[in-house]
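Given next, in structure tokens, is a single chain: the form predicted on its own.
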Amino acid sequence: MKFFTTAWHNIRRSPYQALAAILVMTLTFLVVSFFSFLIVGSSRVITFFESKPQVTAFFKDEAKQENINALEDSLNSTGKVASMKFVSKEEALSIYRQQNKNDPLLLDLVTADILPASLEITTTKINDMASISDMLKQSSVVQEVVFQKDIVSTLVNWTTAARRIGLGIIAVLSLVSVFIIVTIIGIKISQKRDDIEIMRLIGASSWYVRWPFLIEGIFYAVVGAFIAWLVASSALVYATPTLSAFLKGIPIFPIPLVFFFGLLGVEFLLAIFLGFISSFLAVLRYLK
């Protein structure tokens, strides 16, 4: 309890020095942060492109069903498809009317015989698609053959990019907060030698005299990724009607509060990590 004392004491007496070791964790945890709920994100938005049928064969007016059934039995036999969906053309119209349920003019000019009959298939991996795609192309009762492809080459694409440039600026702000605290510890070790030498001539240990700084160290890092997780997360929830909004469709929220506080949680460890290896740093500098 006396270390704890003594570090809040050693706060108190200057606290511009302890706002600006707050600040800077606080800017490197809601890096973090936003960092981890981009990945989270994304990681949720490529799920949902590949949980959908991922290739979509349209097929040509003539084209009968003993042949839609012996395309079906080639793709299976293939083992690269996970599971296939047969939508008839009178299936498909009912699927443009529920879409266009609020557009009368649209409804009236489509029937049944406009649209396609169509193949939906899911794949077993990603790397399949090409494959899948390639084969109904030669089928004589294919038209037209689409898929996802692109777009999930894209979103993970855009993922990695993320992801490596997000751990480098955190990377990054990680030395800087470690080289700020260690400053700033340096500078309240050289303001108390007086003092440190004194515990020393009656006695005190090495580690007696380090755990304040050490603690210091670790309150400055632990109070900022609270903050920056505070910060963060309130911004998530603020702006979760618009980010709904412009990702209609893909089940992305709500976020549970399991990952919140396993974020706040995660991010706590990493501060009492930095924070010590900080103090630590400079107590081995400065106190010889």
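Predicted model, so just to flag it, every value in this text is computed and none were measured. Residue numbers count along the first chain shown, from 1. Each form is matched to the other, and the largest set of C-alpha atoms that superpose within 1.5 Å is called the rigid core. Compared with the form predicted together with its partner chain:
- When the rigid core is held fixed, the Cα atom of K60 travels 2 angstroms or more between these two forms.
- Here L136 counts as shifted, since its C-alpha moves by at least 2 Å between these two forms after the core is aligned.
- Core-superposed comparison between these two forms: the CA of S88 exceeds or equals a 2 Å shift.
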The other form holds:
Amino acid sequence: MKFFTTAWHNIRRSPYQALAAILVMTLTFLVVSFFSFLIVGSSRVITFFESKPQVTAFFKDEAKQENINALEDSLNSTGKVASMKFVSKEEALSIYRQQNKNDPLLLDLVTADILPASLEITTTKINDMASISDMLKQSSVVQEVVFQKDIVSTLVNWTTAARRIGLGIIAVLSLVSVFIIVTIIGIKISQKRDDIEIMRLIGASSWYVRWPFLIEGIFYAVVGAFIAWLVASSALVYATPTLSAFLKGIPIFPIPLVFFFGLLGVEFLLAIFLGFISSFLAVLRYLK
Amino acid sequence: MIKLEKVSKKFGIGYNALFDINLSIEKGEFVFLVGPTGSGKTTIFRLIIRELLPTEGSIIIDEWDIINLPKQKIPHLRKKIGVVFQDLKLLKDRTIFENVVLPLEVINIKPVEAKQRVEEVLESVGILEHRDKFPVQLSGGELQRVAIARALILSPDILLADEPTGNLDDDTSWEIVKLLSAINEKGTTILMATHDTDIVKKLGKRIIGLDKGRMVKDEKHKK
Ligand SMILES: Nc1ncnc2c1ncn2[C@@H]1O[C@H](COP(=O)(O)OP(=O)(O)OP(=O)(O)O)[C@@H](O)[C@H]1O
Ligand SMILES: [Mg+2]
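Show the other one: the form predicted together with its partner chain, since we just had the form predicted on its own.
Zooming out: every chain and molecule, the one shown earlier first.
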């Protein structure tokens, strides 16, 4: 308890240093927060697409119904198809209307003519998707084949890259914040050199002298992490309507409270670790 | 018990601040350490609390060989020995109360008990009324008493007083010496460094004389 009071005293005595330490920690943890959102969100999106071994063939406008039926028959005869669903131009329009019912402008722009008819095919085995999509591509009535697997692998590539860059930025920022806290605690220790010397001479142990500085470092990191978490979570909640409109149909929103508090817990642990490491380095360096 | 055997201390190269000191002080003794400026009095004190290590020789404090004392035991040693430092070493940004309570905080005593103990000690050295002032607001003699109070707060077995009467008028000096004698009568071993020959003579206690780092005198008690 005594240590907390002393630490609080030391913090209050130089508010600008405290502000700098907290700000750099906030910045670090903001990146950590947004990075976590990205990782968790993208993995949800990927799982969503992966759970659908689906190929969609869009037909040319001039495609005749009999040609389409013939194609369906030959697909069925392969025995690889689990289900098939034909979506006519009219149906496509009504799905589109359903999805954009709140947006009259988009509704007016589109008519059944613009939207292509399509065939959604799911296979029993993911491995069979390639051969099915080859068959579709060879057909003369098919305009374009969209392979969910392509979407998935593009997404995976993107998120792998994002993950690397994100981790890189987090590593650099963590290092910067550790250095800043080491420096700030170091300055504090130098300022209190005489006091520390006296404490030692009257019988204070090393840990007695160290604890307030360790607590100070942890304090900066934890406060920084909390502010960052608050800002990032509010931003996410605020952006939820926009994001859920953008990611239509993918079950991410609303984000469960457990996720937010889990993130807070993890960030607190990380903050305690970073704060402790920084102030411990400072104490080792400046308090022999 | 304090025992120094063949203790020498060199600072840097060549210069001997202390040379071949042999002395033994029994529990409950009152000993004056006298000698001109630079003769090594403060250095002996710093050796006893292991602020310094001797270049040669051994130092025993109550069965503890303090030269080979493990680092983490040093705080224990220092809690047994109260020191009135020559430069007092009071914390300027803390009140008198906060300065004196410090050793109690270090050993983690309950605040209520600590408060009571500090008030008792401040009372016994006669500066209770100044408890909430800062060191700059006190006179030299009052500050000496604060330093004595802090040195006494843990009821140490040994009290080292480094010129506790430096810069004080005769009456005040005498009061401080009487205070130390009273503490000594309760069983605390006292080692006091001083230039004040009057006081030394009047009190008639054991006198150890130093000159240029050598022990030149060890006069036993007269009374
Ligand atoms: N850290 C140090 N480095 C070098 N020399 C030192 C150091 N400390 C003390 N000395 C020297 O050791 C000698 C003894 O010093 P000490 O402080 O013990 O004297 P003293 O007897 O206490 O003097 P005074 O009566 O003036 O307080 C002095 O010559 C001093 O210059
Ligand atoms: Mg001296």
